[in-house]
Amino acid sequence: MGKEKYEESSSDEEVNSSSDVVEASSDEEVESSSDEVEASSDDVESSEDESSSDNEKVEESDSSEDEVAPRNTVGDIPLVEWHKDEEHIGYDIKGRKIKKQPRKDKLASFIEGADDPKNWRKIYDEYNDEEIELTKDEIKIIQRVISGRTPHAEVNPYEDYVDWFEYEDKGHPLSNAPEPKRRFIPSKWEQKRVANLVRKIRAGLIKVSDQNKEEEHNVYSLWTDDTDSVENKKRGGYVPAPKPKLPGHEEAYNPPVEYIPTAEEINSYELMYEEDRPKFIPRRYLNYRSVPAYDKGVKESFDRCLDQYLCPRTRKKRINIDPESLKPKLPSRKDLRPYPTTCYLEYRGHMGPVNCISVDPSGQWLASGSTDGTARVWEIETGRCLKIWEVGEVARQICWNPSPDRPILAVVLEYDVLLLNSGMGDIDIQTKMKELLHISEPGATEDAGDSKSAVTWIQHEKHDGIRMKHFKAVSSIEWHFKGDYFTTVVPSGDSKAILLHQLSKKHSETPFRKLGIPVTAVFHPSKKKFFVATKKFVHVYDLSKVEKIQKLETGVREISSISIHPGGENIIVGSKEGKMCWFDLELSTRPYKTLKVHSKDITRVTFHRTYPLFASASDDCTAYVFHSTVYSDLNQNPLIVPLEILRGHKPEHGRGVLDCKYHPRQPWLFTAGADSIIKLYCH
């Protein structure tokens, strides 16, 4: 009696030792049932049992009729939802209906289990509808997994590690004989066995089937005949026709006020081009079913399907490209300083469109010719007209001797060429000039089989210079720049329309033959070259030998002007659509670099002596000034950089600015326009 009470005790202690991880239980529940164990015999002869077991050892078994089967054999079904309405909560495994516990409320429930001593080990079974009472060693195994241990008592999970190899007389635990030969050569029975297959195969008794193999569609584009059928299988893919816009509020029956024409707006579409009207006029009307039905329905749905049976398509690779990479890095303006900028000086006296300007090779006279039949000279510094020669015709083209030594004015007029003297310079330059615009005779050009003089040089007795008569129009007049030959062009004179002429001499000749249409032609700075530009492309001649030695294309419609880099391997052509190329004649003879820039003809273009500066000239009314430096290591390409866009000018009868020239020593950029104005801009 006196063991079972001791381990009576023992099993309280052990409920009350844990009372802090179960939370049902608490320390009064403890000792009154504990109390409860002592004075019922039932429990004592239990405890008897659990002693005794206790004592044996605990054997685990895997088999599942340990296991008591559940009393409901409905599944895992959610039963409060599914059994709600019903008297019973599933079936039994002989298939008799479980009828439900009558149901208490909580305050009957509360004071039961408040009387029960026994309460705090039942829990309910919703499953079974029913109430269980949990035993000791259940609420032991609970207690040991809420602590972290294994449920049973008996199980140690850190026994020592038992050792179950024998190390006694053995000296490796392999085996240490070498690898046999036969793994390392190929097998002659499995070579034969394939040898026998591959034969099989070949003489047709073994026929592989072609299940894994894919049927392959033939994949075809529409829009495309079979001349592309190659390039389309490459190609695959389907390129969808383009959906047709969707209507919009002014294709409702009730569209806002703002969507309807006015009668002005009707009648104005009437006389649009039919590509250029609306295809469809909104109108009001005041319910859905007073819209008629529309005319033209018939006819779009006609020409949408032309336009995906017909309409060709390609699919094109959208390529992600940050825009701000494809801008070219180019200095900062403020880096390329000086350059002209803003307007400085205006020399007005003209009273007709200036057509053309040139600057004395000193720097300080500007000589200008206008269609009032005028030719001036003007001091560049003070804007003061020095002299005005009343020439009577048209002056096209005024142009001054390179040389410092000869103060000379060629003005051209329309068939004739004036040699005027300045009257600038001392008494000794004066003396020479006069005597080198003197002629005593009469001298004329006469060709080989023609009798016809294409140029007669006569004494101009009213300005003290010569003229030179030609027998057709002159276009342009260049001089070479040592200052004693010059050329003129004469595009409707043929075989005759590039003339060359000497001064000192008072001769001309024509060494060059079947050109075209010439529009002009310029001496190279230093070399013995000569460049004639026709229409479209330009001419590079050698004089030394008289012929031809380049031909540079430039691709524009017509040319109208070009100038040669003072270094004299690049120069620029401008054109009548407004376009500029830049030609480098040891890199190529297309343009290396082509610019547009205006948006009516250029009228002129020039480069600058000493800056690194070339300018644009105009119908616009602007001029466009760039900066360019041309690199003396060949595999470096020129810097073009545009500056800025000079304006002022104002446009007279769709006429902008007609000439533009650089000062020799300085910066500046001299500006003829239509409106007879010669304007002077510094930096």
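Positions refer to the first chain, counted from 1. Fair warning: this is a prediction, and the values are worked out from it, not measured in the lab. So that the term is clear: the rigid core is the largest set of C-alpha atoms that superpose within 1.5 Å between two forms. What changes on going to the form predicted together with the partner chain:
Remark: with the core as the superposition reference, the CA shift of residue 352 between the two forms stays below 2 Å.
When the rigid core is held fixed, the Cα atom of residue 544 travels less than 2 angstroms between the two forms. Core-superposed comparison between the two forms: CA of residue 471 displaced by less than 2 Å.
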Second form
Amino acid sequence: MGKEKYEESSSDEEVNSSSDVVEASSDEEVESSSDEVEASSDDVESSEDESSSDNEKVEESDSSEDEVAPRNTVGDIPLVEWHKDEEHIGYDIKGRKIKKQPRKDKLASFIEGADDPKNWRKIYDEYNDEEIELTKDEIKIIQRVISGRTPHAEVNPYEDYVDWFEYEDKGHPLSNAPEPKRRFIPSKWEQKRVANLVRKIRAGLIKVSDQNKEEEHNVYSLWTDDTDSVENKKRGGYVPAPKPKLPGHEEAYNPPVEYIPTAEEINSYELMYEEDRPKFIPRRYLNYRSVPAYDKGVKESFDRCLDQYLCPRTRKKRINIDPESLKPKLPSRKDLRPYPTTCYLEYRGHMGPVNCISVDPSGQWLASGSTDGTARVWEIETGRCLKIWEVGEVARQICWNPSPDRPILAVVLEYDVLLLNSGMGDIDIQTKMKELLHISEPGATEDAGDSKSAVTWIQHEKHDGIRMKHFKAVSSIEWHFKGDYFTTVVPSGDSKAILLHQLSKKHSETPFRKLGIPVTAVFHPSKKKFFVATKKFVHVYDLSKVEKIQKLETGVREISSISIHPGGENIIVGSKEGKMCWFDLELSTRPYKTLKVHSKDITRVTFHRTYPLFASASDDCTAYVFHSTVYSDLNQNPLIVPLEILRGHKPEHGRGVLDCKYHPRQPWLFTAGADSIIKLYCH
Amino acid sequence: MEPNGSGSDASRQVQARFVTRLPPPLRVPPASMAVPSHLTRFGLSDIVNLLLKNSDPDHENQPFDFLIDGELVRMQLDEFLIAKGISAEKVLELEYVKAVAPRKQEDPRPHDDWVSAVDGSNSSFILTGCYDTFVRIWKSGDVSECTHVLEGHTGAITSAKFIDIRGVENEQNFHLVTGSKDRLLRLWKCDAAKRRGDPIRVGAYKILAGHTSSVQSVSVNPSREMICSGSWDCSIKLWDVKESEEDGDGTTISLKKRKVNSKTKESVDARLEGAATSTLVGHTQCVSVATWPDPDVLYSASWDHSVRQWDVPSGKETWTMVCGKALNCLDIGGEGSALVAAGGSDPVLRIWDPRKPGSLAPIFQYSSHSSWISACKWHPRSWFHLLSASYDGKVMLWDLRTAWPLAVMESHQDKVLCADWWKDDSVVSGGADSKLCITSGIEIQ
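What about the form predicted together with the partner chain, after the form predicted on its own?
Shown next: the complete complex, the earlier chain at its head.
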């Protein structure tokens, strides 16, 4: 019962609130009707099953009612107030007034209601000004809605749950377990993995290939010519067969007259080569049917087929480089004149290979030493031999004193170094030289400090000079530019390998210890520096402090000769394998340039004192002349230009040119050959 | 007047007229005549000889050279006309001169050593300097007769010159100057008297010391009172020789004495000593030649590649020309005695005209030699002729009017070190084969 009460109250409120129409009619009426609805609700419920068969009808009527358009068209206006005094309640669809129904007075309607048992089902529709009689089904629906149930009785809100799949006895892994939480949150491990990939991509460890592009390439153009595409070029340049020529007017059955060759032209075709001859000669026909079959048709199409699949149509990659452009840009030889080119003078007289030559600082005389046991002095301008010293042994090296007032020749023999008075110069120079080359007490001047001296200075009676007796074989000699000091190299001398001598004091010392096997040693042309070449390295010493400054790595097997540029910052080194290395001391301790020019040993490299020239002599019987500009600007590298190959010496016992020296003032080169001739090459 | 043959080339002819400046017996009638155009100078020479023989039956055939517009014909006539762009339609004026060619080779005068200096300015004597330190005087005419041997130098003679060239006819003594590699110049006085027998040994009467290195060349000025010398010490020194002669008085020196170089040695007797009056400094290397053709102008050539002209009174250089080669020889002569001929450390003999403004390029270059040129000399009287000697052993005669040598004398077996004209018609040359060769019979008008 409690439940019913609740339903009552709730239904009251609902009806009140839901429809104004009911309210508008009259309060009593509604109350009464609601009571009746309430009263009949039980009936409705009980007859649920009965009415289920009428459902379709109800629905039909519902739908049909919906289709009936409302007659009144005034819209949603307060009709009670606005049309209270009017005779019409609105307008129909055609604009005609809809008359109000004659209003029944309350008494009549009450009586009528009391008589009519269906009165409680009637509702006044104010909008259309008519009374509507609700059907039983509609009442039932209303009652069910009011009572809070589903409008239709056949709907069962509490149906049995039926699983949407079957799992029992199916051996299927699917479980009915609820979705786990991890399906809905981003994965921690994936996040870590992505972070790792991103880090690697950023670091460049993984290259991201652009996949989109590949997808694009899957779509290819069917009709366009793809020979110029990037892919085609990458594959090696496939070239499609050329398209056959389109037929022109001349191939018409009746071409215009200008296409028809004259008889002369046809005859001239016979004179042409087979390849140049036109393959088709236009002719005129009266009509199309008289055109014969094209006799070469089969052959041409066959040829074309062959051409299409047999001809290797790939684009050959040929690099077209002008060989001239690969050459380094060098100035023309003509602009670098003068340099020695032609041999004009020969100095003949030696009986054996000329080992060494040296030019007097004034440029007037030339000294030479030979294996025939003589040292000679020549007059340069005429080629006359002025003086011969019979030294008795092979003269290995000869060297003029660079000082012009000391015309002294130093000649290296096997163990001895002879200091000879050349006899040049005027009388007072001669007297000075005699004093200088005189040793008062023979054997008295010895290397101080050493019990066993490396060098003994002895007066040489025969040639009026000084004989310096070394303890081991001497290989080279070099004067200091001032002409008082000189150095001799004793390759097998261990700690006494490099000897420094002072001529005026007749004194010798060995300032450099712990060297390898030195080959040659030279003085810096202006500074107090000293260069010692061992077999593979050149050591640069500071003479004032007696310490090593630099060590130059030549990279050659065995150094044979070394020469210092007059500027003092560049040196060239010749090796026994025919290589020449140019060092820029301010640039590096490695060669600035290595020139592989000679096929045999380089015997001598030498710089010109004033001209920008240097030269190399080799056992392959050639001497090379090079131009070398050394710029004072430190940013500019030295310019080295090969200029001339001087040939002319003949090989003798496998040896060629043994020495070369430049004239001190002229761009002339002297070469001493194993064929016992000295040649002068002039510009 | 026949029309030119239009058929084969051999029959093509040109109208020519032979003219000459030779004396009358060698003149041909000036009528123009048709000559075959393929003729060379030898064919033309035959024609002239034929014409001369027509007028003078006693005429002896001799070679002629032909000039067209001042240029010697050295190829076929038609080739020459095409090369020079001369029209063959006009009448050609062919000037003929006697061909310059050596006709006689005299016996060489043997020496003990290389002959390094020769002077032929005296018509009766030849002066030679030798590497054996002796200077020899050879008399003309007689075969290998050495009349004087001048002793005293201690080094090879590089240059020897007659100071006065008066001949033997006035029976006077003549003076000589020699330069040597012993850094000294020596003045000599010789007796020109005819004498038979051994050569006379002569000593120097004066020693000119001052050079600190070898003297390379000596030259006498036109007034015969001064000499100049070039040396390896890069300087040119001027010496007064007039005052040193016993009969000459020292007051008549035309040149002012400038800085006297007094670096003489006490070792030489002061009585014999002479000092330079002036030193011209400017060259940076060995002065190989200094010549003094004009009283006020001195030319020098050096191994520093330059030819310099010096104004003697002021001692300044007035013209410098750098040629790029070390120079060994230089001579002034030719047209107006103004052309400079020089040769050096290459086989090219070059001739410059210092009067030509704005250009230092040589006006002639002769490159028939194959080695260094050691000597070049202008003919004393001709404007066109000069000789050159080279280390290739050849002496060549040149005419400025053609690019080829007129004659090549290959009488030496070794380097030719010196050469000179002698008696206008001979060439004397000395070389490293220790011979003095005399080639005579060179007729130059």
